[in-house]
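What follows is one chain in structure tokens, specifically the form predicted on its own.
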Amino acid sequence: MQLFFNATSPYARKARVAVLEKGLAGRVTFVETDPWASPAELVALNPLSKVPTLVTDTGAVVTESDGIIQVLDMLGGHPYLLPPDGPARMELLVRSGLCQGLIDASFIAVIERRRPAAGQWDDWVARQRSAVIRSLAHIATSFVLSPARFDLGDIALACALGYLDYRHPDLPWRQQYPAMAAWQDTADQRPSMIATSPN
């Protein structure tokens, strides 16, 4: 299998962490690429020219991080990153969905600031930052964070918070939510997180 990624992409980081957590590193070749350059090799597989993109052993091309992680979970065996069904799966989808939105808002704010100054939409950036701040408050009060668990929801949160540290160092989330910061510090020590750090 091949996984196309960019080292600073939080979306691709989710998939890379999942590969390592599932013990599939020996079956997956990581292919670093710049999706913004629309490289021919990536576009031929994924017309969206986005990472992550997974090519399975059968030649199937899977896009979007959550879809890729579901495929990896089917291929790998223990540890399972998603419960098969029932209330546990619903609870996981609640967590992973909000954390995916947290990544989206953080990423959009960064991309908007890369436009020429005259074309930037300050209100749009402010809206994304507000979404980030509200999401962090909700996670801090509503999510049960356990260092003993590292499923899809936890991977999404760890990659989201890692992206905030990397791209939004001015956001004082660690000072505001010390328990979440302590959870992130523990997550950051996992070999999968160390190997995929953008720093």
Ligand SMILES: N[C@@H](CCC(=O)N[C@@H](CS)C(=O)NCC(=O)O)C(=O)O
Contents of the next structure:
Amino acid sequence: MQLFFNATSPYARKARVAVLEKGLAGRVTFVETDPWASPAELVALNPLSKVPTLVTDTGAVVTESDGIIQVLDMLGGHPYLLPPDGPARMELLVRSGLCQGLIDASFIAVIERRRPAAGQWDDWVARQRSAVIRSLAHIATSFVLSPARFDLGDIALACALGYLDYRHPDLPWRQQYPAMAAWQDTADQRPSMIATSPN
Ligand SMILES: N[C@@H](CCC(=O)N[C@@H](CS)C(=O)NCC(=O)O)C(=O)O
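Since we've got the form predicted on its own here, give me the form predicted in complex with this ligand too.
Let us now look at the entire complex, which starts with that chain.
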């Protein structure tokens, strides 16, 4: 299999962490690329020119980090990153969906600031930052986090918080939510998180 990624993408980081957590590194060639440059090799596979993009051994091209992680979970053995069904899967989808949205809002705010200054929409950045702040408060009060578990929801949260540290260091989430910061510090010690750190 091939996994196209770039080193700072929080979405690609989710997929890279999942490969490592599943013990599939030996079956995956990691291909570093710049999706913004629309490289021919990537575009030929994925017309969206986005990372992560997974090419399976059967030639299936899978886009979207959550879809890729579901495929990895089907291909590899333990540990499972998603429960197969029932209330546990529902609970995981609640967590992973919100954390994906947290990444989206954080990412959109960064991309908006890359436009020429005259074309930037400050209210749009403020809206995304408000969504980030509200989501962090919601996660801190409603998620049950455990260092013993590292499923898709936890991978998404760890990559979201890592992206905030990397791209939004002015946000004082660590001071506001020390229990979440402690959880993240533990997650950051995992070999999969160390190997994929953007720093
Ligand atoms: N929803 C997608 C988002 C993927 C995404 O937007 N990746 C960015 C890099 S962080 C990208 O490749 N952008 C290139 C572009 O939009 O042209 C996922 O979860 O995989």
